[in-house]
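Single chain ahead, written as structure tokens, the form predicted alone.
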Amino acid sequence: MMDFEKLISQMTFEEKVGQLAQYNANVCMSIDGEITGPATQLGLKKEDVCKVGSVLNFSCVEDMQNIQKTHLENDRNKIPMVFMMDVIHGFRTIFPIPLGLACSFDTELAAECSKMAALEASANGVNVTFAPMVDYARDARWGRVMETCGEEPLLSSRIGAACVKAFQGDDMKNPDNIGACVKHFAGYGGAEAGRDYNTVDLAERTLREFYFPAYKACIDAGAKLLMPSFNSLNGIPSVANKWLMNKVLREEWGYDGVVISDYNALGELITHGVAKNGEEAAKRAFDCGCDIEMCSSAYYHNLKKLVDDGVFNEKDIDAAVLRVLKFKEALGLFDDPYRGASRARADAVTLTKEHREIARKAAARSAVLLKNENVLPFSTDVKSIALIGPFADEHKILGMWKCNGRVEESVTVYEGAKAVLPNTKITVVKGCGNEFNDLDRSGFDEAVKAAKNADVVVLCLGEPMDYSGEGNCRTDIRLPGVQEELAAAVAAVNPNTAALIFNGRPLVLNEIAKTVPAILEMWFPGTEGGSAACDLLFGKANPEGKLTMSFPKATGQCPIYYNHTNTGRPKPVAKDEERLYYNSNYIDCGNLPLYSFGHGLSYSNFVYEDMAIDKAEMTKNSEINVKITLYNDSDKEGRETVQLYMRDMVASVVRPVQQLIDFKKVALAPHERKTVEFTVKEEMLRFWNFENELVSESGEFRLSTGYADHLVHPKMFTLK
């Protein structure tokens, strides 16, 4: 154990404040020569360079160790930098986005393709990675669904935890594992109008009951670094934001951890119009416990000055400072520097066939099968296929946050159908764009002509990887270009026709849905997104995948969410596509959404025959067994995601008509019945109340299962 204490108390300022900055690799990379450009632009010289703590976006394993062994080389402390990167779903083995991932329910799942992802990052030298995001989410509209788990607080809750433990590890010196910076903190994706970066203004209640909790998941499994968002919450960016910060994260949550800001975040107070200048930025983020500061320099420039005007006393930085030096401890940097990275060691475990496997998995697995008129899967013994549409042979299926993934290198779904059916013709025609103003109709008789002649067709439809995830927000988000006439069209001349959606956002498929009889959703499925479709295709795999977001019949209903409460007049359900005066509803559109969170469909057939519970009463400190019988009415084996929700009915603040409260994964064999039990505790009817208290309340309370809109078997019980 190292003497830090000691170590902090020989550091000269300068060389505080260096471990509290992180600079892109370019900066870095330019210790050895003139200090130009972006370290010029940034107002550091030669010697600051040398002094810096941490860096991001470095290109591969070479520039990590030269950079590193540069930095040793200049440092008379001899500490290590600390290296960060992006690794979102994947480093270079691409697995579905994280939207589409949570689609699996499936908690081992996401640990296993965080595992993998930590693997090839550490081994290509990355020590951390800005991940789990775990924003919740209600508006497909905002690019960065992509990266959320969507509108369920429980979902991101337990998958988010379950990726912060797989990426961490038991031990994080294990060069395996990599540290996990949970984000944004907080209300990130409570942006208004869905447009990124923007204004967030949400009640108290509702940060705790919705936004919240799945951060909270994150730190409880152990996750060390922790980024705030960019937006101002409720007046102040989070970055300053003291109550955030202080009383919420760091007094009740108990986080000891280190606090990262996000990409020049104190520079951006500014510009929200909440500090003058880098001075009065660098005081009101380090006030609210921001340890690092992220490519800018309000740090480096004005630390010294707020210490000698008596702002801060340098105590408070050596306190900041001991925060990074443990979480470098904590990964093994001060044993290697270089955590056992190297090219031999890269090219061992990346891209491996192993890791291609798992990638596959996920992707088949985290499709959502939203419609299917007794098409689908296709027979193997089809004599030809025609794939119709700009996705047929796209190889940029990754989605935006690909890391080091490369998009020749993914599966595309003309590869996959050739792997799957090697005798079968295969016919591939574009038909059309997939941009907004790519009207082209020109290739819409080609693809006509193709469909006719071909036993089944595959529509490939969808958004351009760049249309969502950062700062790509929409106004309009149905398919892009003229992918709707061209489905149409295609359909009319060949009923065996099912539509592959790839994108990285809902999507308002109506159009879709009146004229193509089967649609799998399969998200940016990542670089084994060819295969995986081919699978579910051809029924070598069964589609598993249930809604992570409300998929909206119209852009104006965004933002749509499925755990909404009621208002003083409600539309019933049963009239939702009816026009009603003077009740909550669209005079244009119903109020449903097109497919609600929860929703997917199966190659099985499980009924859910029965729901039973053991007790109509419970007090506090009792339970209630719940048991829940599903049988598998089909000669095909499948997996399900059995969901448990529950209604308040009466309670001192209005609840969510509905309210995921547990689900399990359970696999049935064909015709094979299984009993599946839960059990109702006291605290997972909580919730805050006017006052800002975590509360249970006497009264009734309905279970269900099946999901969201399509809610079975109720049964009523109080609680006393």
Contents of the next structure:
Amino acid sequence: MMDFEKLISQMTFEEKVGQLAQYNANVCMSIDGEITGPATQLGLKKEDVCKVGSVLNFSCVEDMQNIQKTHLENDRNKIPMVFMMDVIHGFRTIFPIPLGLACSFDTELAAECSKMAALEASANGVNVTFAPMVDYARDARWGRVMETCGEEPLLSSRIGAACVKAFQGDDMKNPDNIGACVKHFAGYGGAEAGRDYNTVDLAERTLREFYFPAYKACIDAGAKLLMPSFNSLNGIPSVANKWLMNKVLREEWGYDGVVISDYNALGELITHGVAKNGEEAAKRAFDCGCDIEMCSSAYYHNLKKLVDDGVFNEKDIDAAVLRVLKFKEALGLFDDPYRGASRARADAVTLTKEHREIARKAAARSAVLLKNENVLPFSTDVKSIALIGPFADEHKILGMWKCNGRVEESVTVYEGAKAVLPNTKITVVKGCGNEFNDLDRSGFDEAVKAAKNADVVVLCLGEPMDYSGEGNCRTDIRLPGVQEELAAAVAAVNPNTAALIFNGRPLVLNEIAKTVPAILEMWFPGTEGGSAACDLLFGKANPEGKLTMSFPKATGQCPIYYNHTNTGRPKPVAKDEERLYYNSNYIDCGNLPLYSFGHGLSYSNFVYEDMAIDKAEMTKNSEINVKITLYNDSDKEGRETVQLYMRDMVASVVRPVQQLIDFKKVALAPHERKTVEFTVKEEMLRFWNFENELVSESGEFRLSTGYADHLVHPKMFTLK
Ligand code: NOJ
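Given the form predicted alone above, I would also like to look at the protein as it appears in the form predicted in complex with ligand NOJ.
All chains and molecules follow, beginning with the one already shown.
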């Protein structure tokens, strides 16, 4: 460990403040050039640019090397800069969007993808990624659901923790690893009406039960960087929210890592109307333990005054600087400021064949077979295929946050089909566009003709990439344009039709479900999306994804999530489509989603034969053993996610009507029978009571398996 106290004692105030600043590469590159554009707007002086401690985004490894070299030449303390980037679902080889990957329910796969991303990113000069994003999400209108794991806290926690461990490895100093930043703390996904950056008002109990667990899991997994969310949470933007940042994060959870603001979040304190000026913004954020300010200059301009005025003690500034320096040391930057990154290393590990294979496997395992009326898989003996729709030969299937991924390097469905079936006649017809204003139906005739003449038809539909992701929210989450009509026209002339859907959020697929006999949800599958789609369509891979967000029947059902609480007038599931009077229901739509959380078909036929529990009573110190018998009643080997649900029948507060408490992935050979075991412990029955204490209460509980809204083999037990 370096003697940081000595180092800090030798630093000027401006040098300390530099360690608490992060700017874009173009700002930092002006050290040896002119002070222009961004640096001028931020009011930075040339002599201070070389003191800046960290960099957001840069274009290539050579840029990183130049910035670092110039910085070290100009910084008398020789403190290396740290380079951060949003490596969200891959660096150059792009794997499926996080919402898709979560549908694999496969933590090992998530780890494999994160490791691959870390390897590519680190070789290209990235030291830290702003991932994992583990915001809890229930509203598909919100564009950033694509970055989340969806509506299940346990799943988000497990995947988030796996990603942190995979990014960082056993030792962050290893140049193949990168630091992880857990974000956005907290409740960002609770934005009112699914509109990005919007107000979040959530009861503390709700935050603790649903929204907090995944952030906490990532911290427990070793994340040493955390980003507060943009939104106001119960009245105060997160970065200035003392309860959240000081009480929950630092005191309760014992977090001792670095906090970095989101982009200009300190500037936005003024826009939110909770700070009059930069000085107040700096005061509020620093008071809440925000160490690094990203891309605004409230600290730069005001920390000195705040110390001179006695608002803060210089020791407080030193403590923040120390956290930053320790983080840099943990990354190995003091040993090698370049962390081994070079053009040669970058070229050797980026977009390799091996990484493409991982991306292909990940895309296949993330896809969810929503519907299949004996259509899929198609035979590889088909003589002709028609690929119809805007995504038939579309490279833009990487999704938002594609980082350094290049759309032209992705495999389209057409390219994938040619590779899988080189001797089959393939016709491609776009048919229509995929934007809101694409109302042109003049391509329908050609599409229908192609469908009539082909053995099988693959409809390739979806939303453009920039309809989801940051700032991209929708009030109507149906397929844009006239794609539903195209699908109906095509499916009407050829019963061997399957639809692939490319998108970044749950969509309302009622119309497609009425007209098309098979639907395969591909999400934005990444670089190998087209190959993976064809592996699935033609049976080289067996679908195994399960939805981690409900697919509503109408946008007006949003937010819709499986683990909701009961009302005093619940609607019976069997009567979901009926209009009941004075009941908690809509008059024009059922309450259930079209496709529930946990739903996903396979080419195997998994039969849940039985679920047994070894006792009907447990105490706080004993456990219940659960055995679920699963049979693969088919000739196809496959993988299934076995889900265990719990319901607390009576408690001091209303409890979810169903709650996933564990899950396991199992592989079954054709006609194989397996018993999958779970252990239910008292801690799995705990919840946050009205006094905001984590408790379990004695009484009756129900366990079941299957999936949300389709639970089977219920078994009751009592907690004494
Ligand atoms: C804003 C986004 O909210 C955040 O997720 C991201 O990490 C930063 N910008 C940096 O790009």
